[in-house]
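In structure tokens, the next block holds one chain alone, the form predicted on its own.
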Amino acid sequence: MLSFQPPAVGEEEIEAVAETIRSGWLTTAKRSAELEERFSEYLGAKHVLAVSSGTAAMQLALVALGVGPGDEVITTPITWPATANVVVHTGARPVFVDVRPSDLNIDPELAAAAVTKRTRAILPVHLYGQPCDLDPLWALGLPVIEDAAHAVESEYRGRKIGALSDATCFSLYATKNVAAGEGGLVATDRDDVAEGIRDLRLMRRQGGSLYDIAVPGYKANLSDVLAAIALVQLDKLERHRAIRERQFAAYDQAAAELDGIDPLARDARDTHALHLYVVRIDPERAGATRDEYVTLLEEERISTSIHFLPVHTLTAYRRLMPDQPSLPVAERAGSEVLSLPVSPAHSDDDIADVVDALRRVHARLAG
């Protein structure tokens, strides 16, 4: 079975972990600080704070910006549930608005229409690595916290994602472009947000043995062991991107020949992070549903994935928000999106195998 998105790690990451263990520092120390400094330079952001996950990054950013019970946060339903979960964990209410058909990013006009006196922030997602349309979101005059879990290499209108909004949250999860296994980063140019997250990510002791704390913080710091892996991955980013560019080009060429298998739009004004290659399976033109394609590709020993099912249709959110109106664009996309294998760990031959299998399945189903 060809894996969907295996991490591209090697001896360099193994040695970095071993060196960190030999140093005697397993938790937050020099490696985490170095990662923050390196990412700050890479993103052009004044502050970067390393935390335990991309989810923790978003939650701490929301709390640092004062989001809490009674507030509303506008977000997208086409995302991993963590984007909405962090809003719930603050005591606020996520407000889902529909997405654009072209790239499945949040529709800024619908976001504007959803603003109420309770709206405290907007939490958009740069889906698959394609930046969402930020200018009209900024124009609303509300704090914007970017979910950039897919977007560590993205640029919006020529500017690097990471220093543009009130806070930008990245993931270092095992499948991400910089993969440490777990971990996250918050980038911000706001001194108050950075200081708030420093207070919140760890229970900061004041004094010596007779300690005190000023803020009831979380346990959301990043260990040096994981930071060491991320630092090596950061060094490999350009090399890994070149591999993903070849993979995207091979899929683009194949999709152009296969009726009903349509890749998501990539805006030429922006730099796509090439994190996920997602197609929509049009059942009428492709001859079968997305789920039937998944089954037959599995028989061809090709692993695929789905990014994402609409969050508002999941059981937890149907219970939390029983009056949620239908979001037709997102709901249709949830039945059609299919992610194909992408990873620097895959060879060109691996991707050729995926393309050949997709062609065989398409020929069988679409005739």
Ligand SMILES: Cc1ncc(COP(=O)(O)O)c(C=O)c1O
The other form holds:
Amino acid sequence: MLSFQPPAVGEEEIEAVAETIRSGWLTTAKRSAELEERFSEYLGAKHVLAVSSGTAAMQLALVALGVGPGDEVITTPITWPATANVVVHTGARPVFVDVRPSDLNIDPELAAAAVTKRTRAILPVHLYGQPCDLDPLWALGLPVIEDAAHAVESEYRGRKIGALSDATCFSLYATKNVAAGEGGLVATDRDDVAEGIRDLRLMRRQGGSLYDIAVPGYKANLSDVLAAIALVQLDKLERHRAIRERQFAAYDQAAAELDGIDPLARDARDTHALHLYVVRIDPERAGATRDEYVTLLEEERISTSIHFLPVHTLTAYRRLMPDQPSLPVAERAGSEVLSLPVSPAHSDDDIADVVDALRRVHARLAG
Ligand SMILES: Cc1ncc(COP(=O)(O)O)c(C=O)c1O
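Now show me the form predicted together with the named molecule; what you just gave was the form predicted on its own.
Below: every chain and molecule of the assembly, starting with the one above.
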């Protein structure tokens, strides 16, 4: 079976982990601090705070910005459920607005229309690595927290995603462009947000054995063992991107020849992080549904994935928000999106195998 997104790690990462273990520091210490410094330089952000996951990054950012019970946070349904879950955990209510058909990022006009006097923040996602349209969101005059889990390497209109909004949250999960297995980062130029997150993720050391807590915080710090992996991955960023560029080009070429298999739009004004290669399967033109494509690709020994099922249609949210109106663009996309294998660990031959399998399946289903 050709796996969907195998981790692109090797001897350098193994050596970095071994060295960290030998140093005697398994928890947050020098490696995490180095990761924060290196990322802050890379992103051009004043502060970068290492935390235990992308989910924790968003949760702490929301809390640091004062989001809590009674508030509303406008977000997108086409995302990993964590984006909405963190809002629920603060006691606030996620307000889902529909996405744009072109790239499935949040529709800024619908976001504007959803603002009420309870709206405390906007939480958009840069889906698959394509930055969402930030200018109209900033124009709403509310705090913007970016879910940049897919967006290490993304640039919005020539500026790197990282220090453009009130807080930008990255994930270091196993499949991400910079992978540590688990981990996350918050980038911000705001001193108050950085200070808040520092207090929330663990506690403030007073020097010596003394400590104090400014707030009842969380346990959301990053282990040095994981930071060591991320540091090596950061060194490999350009090399890995070059491989993914070839993979995207191969899929673009194939999709152009296959009726009903349509890649998502990538805006030429922006730099796409090339994190996920997603097509929509139009059942009319492609001759079958996305799910039938998934089954036949599996028979061809190709693993695929789905990013994402609309969050408001999942059981937890149907229970939490029984009056949620339908979001037609997101709901249709949820049944059509299909993610193809992309990883610097895949060879060009692996990707050629995926393309051949997709062509065979398409010939069978589309006639
Ligand atoms: C869009 C999006 N947001 C947030 C997350 C959560 O990140 P993490 O798994 O590091 O908590 C992910 C996931 O992996 C994601 O894809």
